[in-house]
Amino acid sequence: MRVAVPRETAPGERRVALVPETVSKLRATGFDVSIERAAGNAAGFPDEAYADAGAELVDGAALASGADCIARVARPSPSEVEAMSPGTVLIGFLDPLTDSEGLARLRQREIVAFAMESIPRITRAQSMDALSSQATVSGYKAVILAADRIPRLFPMLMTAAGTIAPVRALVIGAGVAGLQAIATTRRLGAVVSAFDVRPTVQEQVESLGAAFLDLGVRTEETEGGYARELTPEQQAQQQAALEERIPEFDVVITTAAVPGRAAPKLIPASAVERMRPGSVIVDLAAETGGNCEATVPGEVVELGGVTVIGTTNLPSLMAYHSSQLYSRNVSALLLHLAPDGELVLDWEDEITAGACVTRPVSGE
């Protein structure tokens, strides 16, 4: 089976989809590799380290002849789903709830499209879970970003000249960019709050070092691990107390997203307005439009000297980890998919049916 990896086009997007050692592990396992050349140059990885692992290197323009595979992180553009040959397949972050004019295209080309964010959360598939590999990225990205914009030292410090109080932190939403941000925030000495919606990860919210902020607001975990959605009244009630409660933070960071739909509003402009001056907002939902209400996505803004950072992408911004975990997880999928790099897709497996979110089937 050949895979092929191209350059990723989309804006901003810094990050490969194989890296040189996850290519040598492919290659004797059965796999053919073939790099555009400069694929892996934004992430840290030179073309050399490709050719030493055992990759061909290769234009564009030649990429997708005779691939039976592409992987890449982001989204194809038309011009890259017509490149590619049909029954080719097509593993990266596709956006399968969002992008529907994409999907249509990659059914059209008759592509046979795995979607990164459709991996079943299941312990079989835990290798191959590329939105928990971001999301670590992600949350710990978003401390470094608020400990570099707040004018405020993290740890308590006692000095000669006096003591200097800690930084206080809330962390919205316990998932996985929750949990790392807690931690992150914890080992740069902050005191650290968390907030979530699901009784269930109290536990792990402590164990970290964080108090469980309790708001009497409670729901339970879908399938996926995602909270249920809130009710109106519910989602009301959360507001007020979180308006109520935020002003008492230096730094916030907010984590909560639903899949396929806008992120939950749960931070009033009213509340940035109450917070001290110098204080922070990161806001990781604002891809699908923010937590809070201050939030423009792609954009760092003030608010009554408050900073809310809405900077989307966040694990580009760290490509040569966010691509090396990354790798393993599409390297996981294509040994799933392809013992001894050989393809077999048996749709009765709960990994590649699932994953699998167009594909032509007989008659059709």
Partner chain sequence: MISDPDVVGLLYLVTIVCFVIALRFLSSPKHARKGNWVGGAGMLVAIATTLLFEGIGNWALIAVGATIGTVVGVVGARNVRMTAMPQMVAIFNGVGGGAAALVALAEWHNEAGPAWDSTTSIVLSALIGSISFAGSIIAFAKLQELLSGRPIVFPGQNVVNILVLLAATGLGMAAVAGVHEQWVLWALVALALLFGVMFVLPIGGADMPVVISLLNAFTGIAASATGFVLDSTVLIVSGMLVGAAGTLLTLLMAKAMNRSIANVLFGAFGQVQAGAGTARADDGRTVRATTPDDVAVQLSFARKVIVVPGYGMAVAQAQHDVRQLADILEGRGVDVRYAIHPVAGRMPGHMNVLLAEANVPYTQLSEMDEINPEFAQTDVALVIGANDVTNPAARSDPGSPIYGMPILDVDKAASIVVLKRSMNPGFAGIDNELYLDSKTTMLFGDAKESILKLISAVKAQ
The other form holds:
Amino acid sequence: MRVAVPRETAPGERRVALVPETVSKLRATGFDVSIERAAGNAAGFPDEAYADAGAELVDGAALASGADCIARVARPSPSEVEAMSPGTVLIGFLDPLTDSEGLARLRQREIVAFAMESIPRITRAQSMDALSSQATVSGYKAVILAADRIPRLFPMLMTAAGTIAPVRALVIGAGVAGLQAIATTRRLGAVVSAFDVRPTVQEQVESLGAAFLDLGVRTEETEGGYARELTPEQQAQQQAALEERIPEFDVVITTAAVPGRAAPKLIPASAVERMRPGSVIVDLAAETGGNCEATVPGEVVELGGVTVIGTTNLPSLMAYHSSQLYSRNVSALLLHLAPDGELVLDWEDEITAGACVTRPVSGE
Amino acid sequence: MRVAVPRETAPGERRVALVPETVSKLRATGFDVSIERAAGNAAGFPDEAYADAGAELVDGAALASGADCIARVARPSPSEVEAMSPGTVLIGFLDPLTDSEGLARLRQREIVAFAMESIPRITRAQSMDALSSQATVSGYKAVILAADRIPRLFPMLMTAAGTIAPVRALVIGAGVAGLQAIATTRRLGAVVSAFDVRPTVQEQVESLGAAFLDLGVRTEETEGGYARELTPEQQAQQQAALEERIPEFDVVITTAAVPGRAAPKLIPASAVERMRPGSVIVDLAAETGGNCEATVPGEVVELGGVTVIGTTNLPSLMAYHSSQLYSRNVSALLLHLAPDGELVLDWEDEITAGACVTRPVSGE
Amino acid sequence: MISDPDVVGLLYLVTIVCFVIALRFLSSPKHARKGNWVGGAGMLVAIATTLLFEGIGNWALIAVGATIGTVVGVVGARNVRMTAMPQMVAIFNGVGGGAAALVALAEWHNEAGPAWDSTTSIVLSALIGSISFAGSIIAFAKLQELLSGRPIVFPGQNVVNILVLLAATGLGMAAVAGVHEQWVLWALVALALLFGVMFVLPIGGADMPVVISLLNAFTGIAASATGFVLDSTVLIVSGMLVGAAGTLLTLLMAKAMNRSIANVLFGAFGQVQAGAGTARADDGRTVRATTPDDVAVQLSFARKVIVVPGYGMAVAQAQHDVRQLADILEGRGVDVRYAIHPVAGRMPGHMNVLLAEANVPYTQLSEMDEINPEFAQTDVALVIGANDVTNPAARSDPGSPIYGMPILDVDKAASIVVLKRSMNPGFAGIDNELYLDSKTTMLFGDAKESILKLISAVKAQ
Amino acid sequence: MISDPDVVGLLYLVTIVCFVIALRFLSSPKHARKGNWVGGAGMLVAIATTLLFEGIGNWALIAVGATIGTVVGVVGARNVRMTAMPQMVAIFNGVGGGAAALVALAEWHNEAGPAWDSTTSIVLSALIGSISFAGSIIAFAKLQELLSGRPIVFPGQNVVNILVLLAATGLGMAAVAGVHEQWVLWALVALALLFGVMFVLPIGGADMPVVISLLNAFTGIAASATGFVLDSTVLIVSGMLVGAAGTLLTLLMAKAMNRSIANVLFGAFGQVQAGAGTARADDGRTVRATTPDDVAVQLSFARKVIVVPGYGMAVAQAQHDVRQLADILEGRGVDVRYAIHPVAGRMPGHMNVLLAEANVPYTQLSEMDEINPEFAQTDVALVIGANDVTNPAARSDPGSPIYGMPILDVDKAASIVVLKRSMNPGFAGIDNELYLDSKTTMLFGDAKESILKLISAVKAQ
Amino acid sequence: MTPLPLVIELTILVLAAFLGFEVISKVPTMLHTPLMSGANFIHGIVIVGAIIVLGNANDTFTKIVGFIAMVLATANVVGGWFVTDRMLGMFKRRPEPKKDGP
Amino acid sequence: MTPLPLVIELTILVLAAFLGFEVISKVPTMLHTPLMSGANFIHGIVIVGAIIVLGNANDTFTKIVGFIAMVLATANVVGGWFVTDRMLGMFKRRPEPKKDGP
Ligand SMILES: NC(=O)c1ccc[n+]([C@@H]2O[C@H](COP(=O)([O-])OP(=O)(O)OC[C@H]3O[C@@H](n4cnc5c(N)ncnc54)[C@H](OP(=O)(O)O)[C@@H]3O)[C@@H](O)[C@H]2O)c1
Ligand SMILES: NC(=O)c1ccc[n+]([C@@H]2O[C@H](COP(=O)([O-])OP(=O)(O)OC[C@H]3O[C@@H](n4cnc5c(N)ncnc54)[C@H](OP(=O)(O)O)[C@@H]3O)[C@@H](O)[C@H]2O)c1
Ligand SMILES: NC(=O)c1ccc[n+]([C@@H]2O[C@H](COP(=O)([O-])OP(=O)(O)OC[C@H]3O[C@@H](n4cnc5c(N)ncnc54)[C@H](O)[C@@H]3O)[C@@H](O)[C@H]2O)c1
Ligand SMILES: NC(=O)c1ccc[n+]([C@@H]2O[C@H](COP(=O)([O-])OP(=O)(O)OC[C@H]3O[C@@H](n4cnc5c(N)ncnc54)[C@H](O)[C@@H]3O)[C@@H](O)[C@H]2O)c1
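I've shown you the form predicted alone. Could you give me the structure of the form predicted together with its partner chain?
Okay, now the whole complex, with that chain kicking things off.
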């Protein structure tokens, strides 16, 4: 089975779906791998490394032909879909819950598409869980962005020139990214509080040495470990509580998300204005609209001296490590779908069935 | 005695010489303070805060007149010197070792100028030691810049998608800034080595939990605790040793300086090219020419995939805390020169005499 | 100038000194074995002295008796399985008590009209010796599974017991008061035997070691009483040494089980006890709780220890203490490594964050694939609040929600110690077979507290 | 049925039991005072028993003697300054030894031709008692500064000492061999007194407590020997208890000073010793070294402790252990704070970096200005590898390079414990007056190791 | 042996009792069973009593009783010792420390 | 008292010696001096010897010697006890823990 990896075309996307290390592992198991020239450049993996790992370097035009599977990071453009032959297996972040148009295109082209987002979050699929691996990078990077933007030092320092007070940080939404943000903020020496609506999270927050900020808003956890959407009353209650507490903090990192929905608006613009000048908000939910009213997705804006970072696709800014993690996720999925390099699609299997978003009618 | 604080005019300078907290302390001791409008804005200290602290807010034009002392961060422009009346006390970073022209201007205008750089680094002057306080900020910020630029995570993480190897960092020159950089890098979870030519530094590096990289180059320490310049042979030896070791590291932070001289060139461009793509060098010595051959002072350049950060004046990027620290240094000096709000210049005093770079002929 | 009795006395004094040293040595791991040898030497001195100096006859009988006893002792002690050691201790303790009772009976028979103090000693020796004899036999039978290990109870048992003991005491008092009839002591012995049986019957198998220790102290006291009868200081001292040490040991053992001694001895009268922290799987395998002291000995004698941290370490915030324990062990020459499972904790890299905070060098951390082969050469796998990531069901049980997840092969280690608070499951909500493994012991409690106790205990080694 | 001698024996047994318990209690801080009371009770029982049952006369003399002794004892013990306690112990120990020797002399005088064993006891009692008497008097004189505290030596001293002791022993052997002349024992006593004097003279004042403890053990043995003379078990046992306990205590005390007992006793024969870690300022003030155990007691009994970390903590990388110690103390109800001097360490915020790494909550850290007023209410200031930042010269000595630097007012605390490796100066290269303060004790050694020892010691409290 | 005053025997008894308590002050749990077994062996000293009784026995009754006592006591001594020794055999020596630790 | 066999006295002596060693197994340094003082008091038991000698003295020599012994021994007992008590008086009670700790 031949796996082809294109150079990403989405704007700002620096990651690559397979890194050389994984390529050699796949080849050892019986896969053939083609890589589009310069596909790994932006992430720090030069073509020579791929060649050394046994990949065939091909031009973009030739890539899709002869490939049984295409592994990529972001969803393909319409023309890229066009270039794939029917029956090809496609792996990547395909945005299945919101990009129905894209899915229709794939279905029409009879592509067997597996969305990384749709891999069930069960224990044995953890090694394929790209949402988690990329969220880990985002959580870390969010803190670095905040530290870079804020005109303050994070740690407390008592010096001959007086004492520097530590930054007070708040993390809203302590999922994978939120927990990593908590850990990184604490590492840098800030005093961290965190808040989430899922009740099990409190213990997890405390297990990282941070304080749990109790706003009195709780919701259940779904099967997959996600949060349920709040009722409108709960949402109002949360906004009010946050509006009151937010000005205490110098750094706020928000990660609140409910799969398939727009991000809940948690921080009203009025709360932003009441923050101390120089404070920073990093909105990791910017992609789905942001948790903060002031967030402009993809941009960094200032509101009354407060910087609101709506930068999307943070993992792409850490392309080296995030590609490495993503590549392992992809190869774990590949090995699941094609244990010895030959495709064996078992539609009874929870992972295969769950991750597949379009498949040939015969199989349905 | 009236102290006046101008709004800084040097390009990119966001700091302010006195912050409101210090203003109230000075007023309590008998000082009067005037602040140019909007002087603290860039650093996050609004005019209202100064007014609350008891400062008089004045326009730029009116500032110098009636001031017995002008406290500032960067050296004054020629026109600003012109505006000061003879006999005025001036406090700031005046660059006395290199800016002879500026000094001449001040001497001509009969300004009693105290350079923060010239305050002797003796124990009881520690609270006035602005070099240390600003270097502390630089050391911290250098790490944040590196972390923001590098496409990797600093800490080691063992995850379901494989293990992320920790960043390997090297700090060259473990003075005040270097030690702080070591501490911050370690906080973020990198594996840190450090190197310096002063022999006492090894213990200090290890006291922060980092490893000392022994390149076999040693020099003595001067009275003030600074390093002596290396002999040409030593310098060659050091370059060669570094050229060999540098490619092991993902992040290099250089701080090597010898007061009054151009920064020693430690990292040849060839060494930079041999580093892994994506690596980052932060050159804190950029202001005096840089420790790295590839450094362009004030710029961020790329050389063979390696980012070389030559950004100068890092403290200005952390204007809130660096102003706060600087302000305490300045007020400590003010209280030394004018213990009860009245100027008492004791030219026998080691600090007063040492810090003064131009003074009326009568006093000489 | 030195008379015969003086020589005898001095030689017996040597025995006493040997015994004291023996007990001292036996209470430290380093010298324990030496202690037994010193005790043996003391015993030989005492026996030789008695044979040589106490002006005795009946050599043939003595020789035959000694031979039979030796054969029984050697064969019994040599051939028994290691796991059957406790019942061996019980039986050898019992025969000692029996011997003491018999000596008392003989003296009762021989002395025409012994004084009140002599009689008291005879009565005590007979009474306590017999209880110890009968009780030990029952303990033996229970442990050997000749009798059910379960507590055997019947209604009104304690009333009967007390009555029997009162009757025996009454007979003893009569004897002291001067009723010098042979049957008095025989009857007393019979009652004491009965009491011994009934005293031990209701006690469950798990508590037997404590009971044996108590009976051991009893035999010591009986031997001491025999010493009073025979005016023998060596018997008085040695017997009492064992009496006192045995009593203290009994208390220590009960304490180590987190039980009061009263609870051990009489707890079963109302209710069948389910020994603290001991749970039983459906197939009869049980979970074994352990103590910090025992784990400390295991760790101190280990060559290689692998620490397996999990979410529980994070919850307990025990990382600093874990590192300290590891440092101490390393300092003692133990090879310590940390095995980091990719999904230990609740976020990617959770363990890394905590262990970095505690300053554990990266070089001590091993990824799963790297460390798994090493468990086979590991003496102790110290599992600290990890659960799912060690669950063998992931390998063996296709029905399990974690089936297919790679796990840390802790079950390959020579022994496994698990620190957690209860038998509650982890994230996946499933039971862990590992805890039923015969090589696994559980140290229950908050991980931080357990580690702190372990540190103290290891330092005390 | 109970005879008089039995009653006496039982009462004396009560005394023995009391004494054993007293010693046990005296070795734990919690019960020590109770221990002394139990001992006192035992003593009263013994005295009353002797007076009532030993069939004696001379009541008036006894009463007068007892009264004089009581007055001397009470007045001496009550009026002495707290710092003079050691010499009081010495003197009361000496008189005990004297009493033992006198009893021996009296028996020698009274018994017509005592048996060899009795004579041996008399000789030992007289010999040891006299040495103890004379030695204790010299120890007293030295501590009270009636004699120079310095070692007093002359050439050939040890040869002379050995000869004197040999002569005394020779006389004793003659006595045992049957030379029952009065002068023999008198001469022996005279030689023993001489030996006692010469034995203690060469020992320096700092080592005196060890010597007193040894002489204390001697007196115990003398009393025990007296017991043999008088056939008194209570004397034998009590004396020997003190003999053994005193000997062990002597070893422990020498160990606590990091000296061998031989070094203490004979070290001065060649050379004047400068007691380990004891330095002397020009004006005669000395630096006092302490032990982890002592610091542990201080910390455990403190209400408020301020930790003052400095560069030495960083060098030793002791931050994690410091936090652990603080946690333990906090857990025991001690109020613990950290005082952070602005320039402690070698870079701005050095202590913050380390303590944050060790997870010390920011709220426990106090800036200098905030904490300085609190030292006056602090029981122990625990200075860990900090030096310059605590140096009072910054306040008082205008010539000092650090004059004018604000410092942490540790010298205001009730007691100060300094952990460092030596008397070497810190960054500024100057001596620190603080170490000569009478409230300061030094715990020498690497800070990490010292803290680890402190943790063990505090836990053992 | 010549009979001793009862009170002397009691004194000895009390001293032995204290000593028994003190001597095993701190035993690690792991040594509980071996220590119990060792103590069990020590009370085998009752063999001295058995020898005296049997050695001085003149009538058949005493001989029988003494003989049984002799057998039992010997079993106690011999068995007790060997069991203890076997148990302690399980304690291997601690490996030599590789480096100096705290 | 009736004379005891020497060997019995020796037995008692040995037991007492062991007990003396064992009973003070672990003393914190701070208690060294008080413990020494307490032990010092206990050997004041020699007062029993002094009483016996003086109480049974018939000649002047014995009376004088006995009297001095009596004075010395009493001083040992009384002084020893009070000194110990004063020293121990310095040990204040530990404050009550504010909260539960490890
Ligand atoms: N790493 C990730 O990214 C991630 C993310 C989400 C989920 N997960 C899942 O989380 C699990 C991680 O496995 P794990 O072995 O680390 O944890 P686990 O299976 O959840 O087990 C943790 C154990 O720690 C014990 N514990 C909790 N608090 C304790 C305390 N204070 N002291 C002592 N013990 C304590 C609990 O037992 P007691 O209650 O009896 O004490 C529990 O059984 C896996 O199932 C994994 O799939 C991981
Ligand atoms: N903070 C800053 O920014 C900065 C920068 C430059 C200079 N300084 C200067 O540094 C000094 C800081 O004062 P400080 O009190 O923290 O330190 P210090 O005065 O330098 O004293 C440190 C003490 O720690 C002891 N020590 C070293 N290693 C040790 C170990 N392993 N274990 C135990 N003790 C150890 C040393 O004594 P032994 O050798 O006897 O053990 C030394 O006396 C000040 O003079 C300050 O002016 C500070
Ligand atoms: N079983 C597994 O192996 C496995 C693998 C990966 C993740 N998970 C679990 O799945 C869960 C979801 O992870 P995720 O980070 O992808 O979630 P996510 O990105 O969907 O959401 C991020 C966080 O936002 C929180 N949130 C939602 N609405 C909120 C609101 N109104 N206010 C505050 N917080 C709000 C959610 O509770 C969640 O913690 C995590 O708990 C994770 O542990 C489990
Ligand atoms: N006495 C005091 O109170 C006090 C106050 C502040 C600073 N100091 C001391 O002064 C010293 C200088 O501090 P700084 O940071 O301002 O120094 P700096 O900025 O002049 O130099 C930075 C570092 O570069 C090093 N260096 C110079 N040439 C080098 C080369 N060729 N290769 C490698 N390293 C080289 C120097 O040794 C120094 O450590 C520090 O040790 C500091 O502790 C003392």
